[in-house]
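The chain below stands alone and is given in structure tokens; this is the form predicted on its own.
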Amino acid sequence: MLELYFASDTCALASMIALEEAGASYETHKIDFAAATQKAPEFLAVNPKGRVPALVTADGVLTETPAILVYIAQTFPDAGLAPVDDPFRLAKVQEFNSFICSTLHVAHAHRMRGYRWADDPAAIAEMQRKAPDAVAENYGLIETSMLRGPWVMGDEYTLCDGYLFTLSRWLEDDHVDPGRFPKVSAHRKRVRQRHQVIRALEREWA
């Protein structure tokens, strides 16, 4: 059985949503960041990075959200979470998810985790000040050129949608007005109404 290590209110929700969408049988292990359990030897033995998500499979451990998401799509192809038989369309899914992971999520992280990039308190404060603008710039790109229809890839729900939803939940916390991005806001509401997503949210906070 698959095992997902996660923490509440983190990007690990995207993997949990994908597992629910796939109808996968899986167990969860909750990591408590407030108690620093991500630094515990037991978890570091699973993921030496000390971060979530981490997915334990029969073949080994996977980390990094884009890798976990495409693994789920390819392991459960009947769920239709990605066009696994179309190299170009699958690459477009990966392109979007890579943007979320490497650009949008990093911009968001500058608000809370500037210590990863600087030691100078003034530099960290400047990162925090700049974070809302950087986050908003990325959502501007999604709004105008990446969100192709009711779902990210157009008419079909894919891995991208749960991932975008996971981060767009943080718009207000990032001091960005969701009203600036009506398509993203409508997408967030649309994804939130899916029963698989509701189950994932309930499991995240159980």
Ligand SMILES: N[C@@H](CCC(=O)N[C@@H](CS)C(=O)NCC(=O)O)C(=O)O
Contents of the next structure:
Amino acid sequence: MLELYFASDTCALASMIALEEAGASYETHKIDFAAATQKAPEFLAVNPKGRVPALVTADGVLTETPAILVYIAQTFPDAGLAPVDDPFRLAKVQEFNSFICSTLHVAHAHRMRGYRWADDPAAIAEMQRKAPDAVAENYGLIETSMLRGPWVMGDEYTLCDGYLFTLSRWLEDDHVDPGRFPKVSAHRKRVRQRHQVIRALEREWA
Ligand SMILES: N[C@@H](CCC(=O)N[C@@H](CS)C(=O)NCC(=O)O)C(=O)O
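Given the form predicted on its own, state the structure of the form predicted in complex with this ligand.
Complete assembly follows, chain above in first position.
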């Protein structure tokens, strides 16, 4: 059975949503950031990066959200979570998810985790100060040129939707007014109503 390592209120929610949408059977292992268990030897044996999510499959461990998401879509094709047989449309899904992973999520991380990139407290404070602008700039792009509506890819719900939802729930914490991005805000509400997402949120906080 698939096993998902996750922590509450993290990007791992996107993988949990995809598993729920796929109707997959999976076990969860909760990592407690408050106790720094992401740095414990037991977890580092699963994911030497010390980050969540990590998905244990019959073939080995997967990390990095876009990789986990596309694996779930390809393993459960009947769920229709991505156009797995259409190279261009699948690449568009990957393009969006890669942007979330490598640009938006990284901009967000500058608010709380500046120590990854600098030691100087002044540099860390400057990263924190700049984070809301950097995050908002990314949402501006999503709002104007990526989110087609009603779902990210248009009429079809895909992996991208749970992933965008996972990050857009942090808008207020990132000191970005959601009112600046009406399409993103409406999308957030729309995704939040899906019963698979409600189940994932319940499981995330159980
Ligand atoms: N690129 C990775 C990022 C994973 C990541 O940074 N996860 C955060 C939670 S959102 C984490 O585990 N942080 C723990 C830490 O920094 O100690 C992905 O998208 O899966």
